[in-house]
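Given as structure tokens, the chain that follows is alone and in the form predicted alone.
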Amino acid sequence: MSLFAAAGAVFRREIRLFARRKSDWANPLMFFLIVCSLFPFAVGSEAERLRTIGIGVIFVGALLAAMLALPRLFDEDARDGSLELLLTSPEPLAGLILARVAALALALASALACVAPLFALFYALPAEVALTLAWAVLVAVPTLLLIGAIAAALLVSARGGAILTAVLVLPLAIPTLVFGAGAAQRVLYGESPLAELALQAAFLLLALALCPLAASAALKISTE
């Protein structure tokens, strides 16, 4: 079997497991919700306080509720054996990990995606600041799993693995929040977003060639 045809199905096994198990990605979903629904109660409902903190809870709600999703990139498989068959594989293990970590992507970066523009109107902002910022959250939050999947393989089956995940990636994650939330900053003064939104896809492509490499080792450290 080629390494696109293993990938190929390690990707459609997760797809298949994500429409079967809608809590995977309902469980992060429903966490955006309610921490974007939360802050217009704190602060009150002033049109002009809801817009200048409204691209930051909306950006920094959606790669929260990314980093749930992390323990279940490795731990369930740990827990029923199925982590060795990936480990054993003929084929490159970061290969493998890609796939995984894209399935996983595709189904939870869509739907923060998806939502991130209507609580954009929810902050009193603009509907081009909406679809930037959802365009930001669509590049941030492969790049947050991506980042991840190193802390979540190298935590693997750890007693608090999500805290430590969380500690560990959170401080990696800084550039492309500060990208992300300043592309639709610019967007909102009236200004092009392009510089911002290039450095956070450069960002992306950085994570895409290094950490599925990373991730790869860290597995096979956390598991010998």
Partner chain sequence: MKLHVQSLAAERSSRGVFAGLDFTAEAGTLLRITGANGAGKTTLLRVLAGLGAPADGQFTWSHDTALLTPAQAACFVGHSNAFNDALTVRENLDYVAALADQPRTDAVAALEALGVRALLNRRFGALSQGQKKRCSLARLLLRPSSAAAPQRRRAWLLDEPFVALDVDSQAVLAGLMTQELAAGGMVIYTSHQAVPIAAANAAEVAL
The other form holds:
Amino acid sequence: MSLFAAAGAVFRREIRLFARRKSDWANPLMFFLIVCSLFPFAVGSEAERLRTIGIGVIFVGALLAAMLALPRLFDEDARDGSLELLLTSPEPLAGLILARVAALALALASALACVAPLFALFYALPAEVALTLAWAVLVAVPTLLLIGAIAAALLVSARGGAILTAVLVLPLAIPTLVFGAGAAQRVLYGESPLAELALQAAFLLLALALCPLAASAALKISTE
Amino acid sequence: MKLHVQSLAAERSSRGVFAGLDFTAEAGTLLRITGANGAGKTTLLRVLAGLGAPADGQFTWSHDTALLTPAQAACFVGHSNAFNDALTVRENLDYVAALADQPRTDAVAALEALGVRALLNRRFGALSQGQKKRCSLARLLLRPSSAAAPQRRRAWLLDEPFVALDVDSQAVLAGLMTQELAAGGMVIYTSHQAVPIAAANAAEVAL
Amino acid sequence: MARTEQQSTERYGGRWFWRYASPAAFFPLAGRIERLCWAVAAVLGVLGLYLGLFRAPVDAQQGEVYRVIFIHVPAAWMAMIIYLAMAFWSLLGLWLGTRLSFMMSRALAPTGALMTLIALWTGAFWGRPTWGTYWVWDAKLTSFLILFFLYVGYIALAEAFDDVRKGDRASALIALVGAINVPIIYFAAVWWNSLHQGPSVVKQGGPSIAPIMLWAMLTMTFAFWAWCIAAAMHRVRSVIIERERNAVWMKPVVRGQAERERT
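Can you swap the form predicted alone for the form predicted together with the partner chain?
Below, the chain from earlier opens the complete complex, with every other chain and molecule after it.
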């Protein structure tokens, strides 16, 4: 029971911090909006061309925005010392990290998933593609954050952490990218996206099972 | 509560700082760790708190015959305050208590003992250095508000607790340490300031 | 560290391999393995290239270009095997806390990255005349590109820490995470490829593979094995010298090296 109490406290604290400092989730969101707006300038504004690249642009943009939020997981706590509270808690560290990632995922994934369909319309994609895309982003961003938690934990005190985190995490996020964007692509072709969405959900479950454990090992390595 | 340290060695950045350390501390002991800068005082406290692995040797925390993990046995207060600037003092203390498995604690009483009760609902980032330090030390005093669940006392591991405190606050903290020792607690601390602390059973470990 | 090694020795009853878990004992052995493997690699490499480039018949469809597979295929195999070996040593290191395991893991990484690069490079040279393009987004090629990123990430992470021990353990963890992900990434790449209807790889071999080609391939494979082992041993010796330079047993080694350089 006390693990739930402790994890609940971690979760509530993070949500409270997001409510108080809106820049923590608003800045990645702004980044996402701007990245998505850049592409038409680069490739031209014909509807047909935008429709071809739209899904990919929005999906990659969402993953990059989530990457930017990763240092938020542990860096501030390492600076003010409250990371020591997590590490010296009698409760399993993996559970506490999971609560923390869950809070970030709730704030960020829902925000990104809300905005993604809007951009799907900007990219001349039909409404049902937009909805599938929103759903796929909602699953992909937590997966990326879970994998990213490992790298963020390893690089808490290392130099050049932010860029190295991207180098380590983005290759590992390829499966969820393939299936998430693939699902939306299926809908665009008028097929059923269920197989891709199911596989994407399977990756999220796998990440849920393994990543908190790896991240807790990583945090112990980097703070020792 | 008992701490047993046997031929302990520790490293900082792959460099040995001390080795072959042996000592024992019982409940009611005030133990001061002394040594030059870089001798490994902070490293030792962190190892005892479970924040780092020893390079060699071992240490055990125990209560009667039961072995305890460092997380169960000790409460570590380091150089940093471990409070978040955007949260209020109370929110910070509640978080500390929940992580330490002590929900339903009396944050008000803890702050009162340190003379900073008025800061309960202030944002931590808006406080002065001295106020911050005092609020942060209140986490040592978090206890269940009711006597329903008797909690084991945890040993205090204090790394330079008197830094950033004015003379009055130093006296208050010294008084709290004396009370804790009298109540059967254990205090292990480092300090380069000579603050007198009344203790029946005081010892020193030189690194 | 010393404690864990000693404990492990007690736990496993000091078998022969524990003797070589100590860098001091392993250092001269690594030197002997290195010299042997350099020799094997040189002999087999020359023989394999001779068989492959001069003796094997010209391919009916692809002409002379196909001969690049005698480099390409062994390099691709080594790229995968070395990642597995790296993950194995990483696991051993995290599990038992043996210093040498981490050193092996770090010594293997650059060779693995090089093999991946050779496989990609020769693949591109083969693809230009065969497929008409240097690069296609085929599942195998893409997976290799990602494998290369994983190697680069591992090396970058290992170098990101000032504290050697932290770098060792951190990169070991990421090697394991990568090893779990490699099959998933490959699976995703295959699926992705079928979804987007990319060009499929021309099936190699078929029924009429000449025995001499097979021999050339086998010889080259063993040559690559020997070369990789020799390179890894050379690098692990360098790592040992760097990390143990202040150890007592290292003094005569370093002095001997200096004397040899003087004469």
